[in-house]
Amino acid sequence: MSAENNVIPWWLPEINGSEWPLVRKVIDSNFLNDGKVTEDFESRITDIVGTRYAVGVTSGTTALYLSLLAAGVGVGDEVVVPDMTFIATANAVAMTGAKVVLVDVDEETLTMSPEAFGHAITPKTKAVIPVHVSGRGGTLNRICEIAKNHGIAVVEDAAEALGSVYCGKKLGSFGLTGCFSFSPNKTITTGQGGMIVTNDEAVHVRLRELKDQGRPVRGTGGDDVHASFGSNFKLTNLQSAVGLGQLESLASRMERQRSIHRIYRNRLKDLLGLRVLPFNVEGGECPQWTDVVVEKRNELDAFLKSRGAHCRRFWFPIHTQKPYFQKDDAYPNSTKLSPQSLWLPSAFQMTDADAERVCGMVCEFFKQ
């Protein structure tokens, strides 16, 4: 890539220049809080995802939390979460007072195992959160089918999946809600920030109330009607201006991510001891990052780093973290695969030559 000292980073946020005039316009307006610019950003997201409504909030974690509240989740309920995800997915459930029910992942995709989900359902199961790991839909259709048969709300953790297409539809548009993150390691960023999308009008109204002190529509701060309990989870005009500017580069960034994945997939497919996880890039699925399962994960990671190619190791399984600690027995796939899983360098600034260079390093490692 052309980075300093010829280093290929795992990921690199980028301000593209389109943000500056939009941010300056917000500053000149003297209204920096959640307002018309945030509404414009929400509208653009609905166009991208193909849903009726979008609600801007403070983070992807907040998006999950408010979605669960809007689905009626609370104390005494259970919410099913995959064991391999960023801990925020489980924390959002805990914030509602509901019980986090962890289930194992599918060995082929690292997304939620439908069989494990089915076995975890009880009369208290109120919602399920399928996580689109690295932007991959994986087992989503089967999860949605099981949930529908049991009257369980589907809240999609699409934090890594903006714009990714699965079975002809955008991820985030399958469930009751879809939740996106705009943190710095996502394809577009607002620094921090998130978005909830939905096609359900009643859920949309409830989300508006939850994010803005119980007001279904923006008020004056004075004689407003507060229809129900809510809090303050607003996405500001400043953040939304950055997001709108970032969206100008979304299509080109996604195409680079797909191109990088194709190179990894094609060059590394025959290596014994390494498996590139699946993406249907020809069908529109978009890797936020390219992930692999490799037996000597730590050794490969160290080898690539020594040659200037930085990777990121996968999350520890949620069941091994202190707030949710359980024994390994119920989670054979996540227990086995987490220590073997690695995100390869996937920054959209990478050139084809950069990806080829990484592939060469990986092949060199396996020859040794």
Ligand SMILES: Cc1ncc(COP(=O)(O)O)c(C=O)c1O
Given for the second form:
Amino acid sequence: MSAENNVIPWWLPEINGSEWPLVRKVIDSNFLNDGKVTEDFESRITDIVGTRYAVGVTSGTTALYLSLLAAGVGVGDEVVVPDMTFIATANAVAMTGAKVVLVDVDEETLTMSPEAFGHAITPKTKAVIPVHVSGRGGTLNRICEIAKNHGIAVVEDAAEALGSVYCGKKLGSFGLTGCFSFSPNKTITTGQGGMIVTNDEAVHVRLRELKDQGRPVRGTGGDDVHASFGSNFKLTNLQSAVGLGQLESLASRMERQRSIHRIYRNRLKDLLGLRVLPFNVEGGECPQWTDVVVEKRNELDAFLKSRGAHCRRFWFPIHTQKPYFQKDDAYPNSTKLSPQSLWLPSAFQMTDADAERVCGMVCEFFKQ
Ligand SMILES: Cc1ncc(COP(=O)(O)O)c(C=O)c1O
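Could I have the structure of this protein in the form predicted in complex with this ligand, to go alongside the form predicted alone above?
Then the entire complex follows, led off by the chain already shown.
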């Protein structure tokens, strides 16, 4: 895809020009702060996800943190988090003062193991954060069912799942809240930025206060009423203008991501020693990135890199990271699968021919 050096990157953000008129309008308006354009961006996200409310915030991490606060999570509570995720999921819990309770992942989907979740529940469990790894719903239905039976709030980490459909519904719309990220390696980006969606009116009001110093409505910065504790996590009009411009390409980008995945899935399905992780693309699920499990992960990664196809290795399990360190014993799946998991080149700019080229390289690796 890159004519210059023939490299196929793992991912490439794209600012393609549709953002410019919107950004210019914000600059000309002399109102760069969180305002009408952010409201428009929020409204477009509710249309896409199918929830009543959306609240723009500074990042996906903030979206998780504020969701937990809005769910009443704090010191003395426990929040269940899967062991294979970006560390932001655990950090958002730690920021509330609650205890991070890690659980193992499901072997098939790398999403939270429902059995492990069930075993981890105590009277202190206040919330659970299922993570839609690579845009996959995975075990979400079962997690929601267990949470409902125990009165536990579900905060969806949908950072990688904007627009992805699971069991006929958009991811992010299953829990008390759904949290999205617009960091540069997501399908649409605002540089940094995030969004929380919810159908719960009280949670919506609380989120607005939390992100704006406790003000339920926009103030002057002077004689405002601060109804509750809050801070400053606002998404600006400037960022939202970029987001609105990016959204114009969302559908076509997702179509490419599904198409790239289909090629990988079909071409690599018979390879012994490599498993393409499941996506129901026909049902509307959208791979933010295509992920595979392969025993010789590091060798394949190096081989593809030497031929110009760049991959990304999976996160280390959270329990192996210093702030959350524990022995491997309770996490057999993440311990085994993290070093075998790899994201193949998944940029939406890739052509079918690029994906075919990567498949050719992978097949060549296995013939060696
Ligand atoms: C699964 C997951 N959770 C949380 C985040 C945090 O989002 P952000 O980087 O916008 O804070 C990300 C992305 O970076 C992510 O991939």
